[in-house]
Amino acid sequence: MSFDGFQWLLMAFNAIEGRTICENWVLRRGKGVAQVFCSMLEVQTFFKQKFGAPPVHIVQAPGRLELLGNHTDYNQGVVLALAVDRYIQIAASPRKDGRIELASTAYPDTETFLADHIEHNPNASWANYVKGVLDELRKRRIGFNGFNAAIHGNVPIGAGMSSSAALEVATALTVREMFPYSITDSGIGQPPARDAKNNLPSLNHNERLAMAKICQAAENNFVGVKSGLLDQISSLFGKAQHAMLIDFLNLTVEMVPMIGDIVIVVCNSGVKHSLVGGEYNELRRECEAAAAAIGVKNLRAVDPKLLNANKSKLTERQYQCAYHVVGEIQRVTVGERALRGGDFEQFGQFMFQSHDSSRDFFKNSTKELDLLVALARKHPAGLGARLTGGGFGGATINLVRRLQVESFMADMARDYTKQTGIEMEPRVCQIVDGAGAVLR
């Protein structure tokens, strides 16, 4: 939907009823088009509720499914990523007091701080990742002010999809749109100017991983996560229809048709995952100390040859985990192969043996994602599964014949909950664009 047709909805909604209009798009446009529309409504509603007055801006960034790559972006590996259509969107307005007021539907308080004094509230350590990004700002001398902002969103939180960047990147644009900024590896450069719409101009490649990158450093500093790139590269450089191929070494991103009688499915296992807890710190220590003990930068420049003439030089933990992802590495390299050909039923089997490897290598996943792959695997409708992200909980990505997509979803829900007690629904998930701003 274009720009114009989202902010006059949006102003229409001032007068008529939300759930009239979203009952009406669920009729005319469909439920996933909806949904979307559905959420801004919420966030514009919601700001309005705490500050008084209409949100200035709107802008959104969908969260990720890694769709094969797990753990491959800080070893310089490549990746297969989509976004998709689950969002975090943020409404803003600024203000004069140099004060920001940050406001969540998940959370039931707000937090306030000056713009020029950042630090940890553990008491709203969901604000971390905006108070993050800002910080990351303000290093690079990019000046902002004071703003109110209402967050919302419809990524589930703990299952691997991401929410965590998907609101670092909406931060990032936010301050865009309220205090205009342009960056890239070399420095601050001109200030973007607004076009007769008061739009902004599209951000190039260059400032999308320069974005990418000051969001990946909020994570690592302020939040304490050392985490790679994938999940912000593949906020902001998402394409409908296509899966990403990110390569971490040269830091190039190309795009993959997934055009066919497949849908992309997630499982959420009810597992939450909370990376801040260390196990993905711990997994990234171990690789990197394979690497050093190979002699070589990073496990992108180590092949099956290279690491098993190395054993002896690994300890068993090393090992596992150098194994998990040079075997990951070229798991993307061929299975790119098989996307480009429409071949999903090979796509789909290396899919399988990505998740066998989490279990018994890289042993980040859980015996709730392992039941779930294992139910997929056996389903005539299953073409591939494993977990996705950085494990230890959350969810599963499912590719699934089209046409019994509705029995696959019906039997995973019902074998799962049977089996575990745990109340599961699957989420058929449409592959979008990247992060923008929708009302300016």
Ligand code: GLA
The other form holds:
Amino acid sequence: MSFDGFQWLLMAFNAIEGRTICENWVLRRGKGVAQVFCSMLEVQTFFKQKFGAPPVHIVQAPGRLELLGNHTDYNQGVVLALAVDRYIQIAASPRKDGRIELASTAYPDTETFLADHIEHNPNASWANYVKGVLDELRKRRIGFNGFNAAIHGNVPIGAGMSSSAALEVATALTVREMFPYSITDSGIGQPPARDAKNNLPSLNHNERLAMAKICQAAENNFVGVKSGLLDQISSLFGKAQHAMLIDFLNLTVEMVPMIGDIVIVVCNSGVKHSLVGGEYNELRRECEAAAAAIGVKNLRAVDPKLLNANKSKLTERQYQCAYHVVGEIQRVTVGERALRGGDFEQFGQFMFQSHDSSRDFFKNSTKELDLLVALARKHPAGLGARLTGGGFGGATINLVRRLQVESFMADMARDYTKQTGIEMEPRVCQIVDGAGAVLR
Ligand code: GLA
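What does the same protein look like in the form predicted in complex with this ligand, given that the last one was the form predicted on its own?
Next comes the full complex, this chain leading.
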């Protein structure tokens, strides 16, 4: 059924029962699917309010959870990641005067600029993620013109679930919907043609990789965070009910089933992290300096034996950072095997070890994250828990026994609030497919 078809159906339910469209849909379909459609309606309504007509295109890009493998991506290591059912959506329509107008439900003011004049506005730093992508597309000679865009989403900001990468990916896809382009590492190809239903073909593997790199470049160059490729690849390559095993040396993505009596729960510590803060770039510098001191290109080339043999060449801090990264790469490799064998208990132990390593060696945890992991560890339903993403705040990812998930969430919320005074609502996350267009 088309998006319009769904919408009419929902409006009919609405008229019959006097509930909101979203309430009806949630009642009928359960939360997961429902939330996606509610958000789509919300972004569409927001666009209409701002720009006075319905949008022509809607795209969505999911946030991600780093399941195992912390700060290994820019060390050319491996990561297990999940795309999850928290999305950034963009509703958009082209306009003819060469202006771009951005509105976001998260910020009161709109941001307007010329398509060929993209600059930072210190009063609208949220728009940098969009502008950065546009700037990188321009650098690669991808043509686009003016447009209106309304941005809406439910990826929590500052929770370590990559709201910024989801916004970057949604931007690159929005431009592709309006001004079709094809790009791979070998350069620009023939623009893709629309089919009889006006749909563009899905991105192939190489196009997705190139898009992920464009979005990463936006973050590195325009935003100023020297992040790796994890978040953008996860948002673009995700597959429902699967973890992605991403190898950043060879740039391959393999799917590992995540099916069993387990649930993924996110606990947001309520302490925001902002990678723009500089700690992230500092950690990256330490890792790169450690690799250089050992005499290798990156920490992927280092195993524990080599690291220890070179300990005297490293500063204490370089050694700690390298110890964490080298251990994480090993844990991902053995963790993948545990997942393929359906051994979630063993996998959960690797998650706890990963967190301990972040806390004690990499030092990118916080006391709130440590508390959340400690609470999960002593709960009978808590198979594994660790901080997810950059660190310095944000959320933990928890692997939880399905049958006891309700008690896990209730106990975590109660005990965390009791000890910190911070309200915390654990959330179940479904593993979903990666980014794409939802309305053309
Ligand atoms: C952030 C960065 C990623 C990755 C993680 C840590 O999310 O954007 O590139 O480095 O931190 O694994």
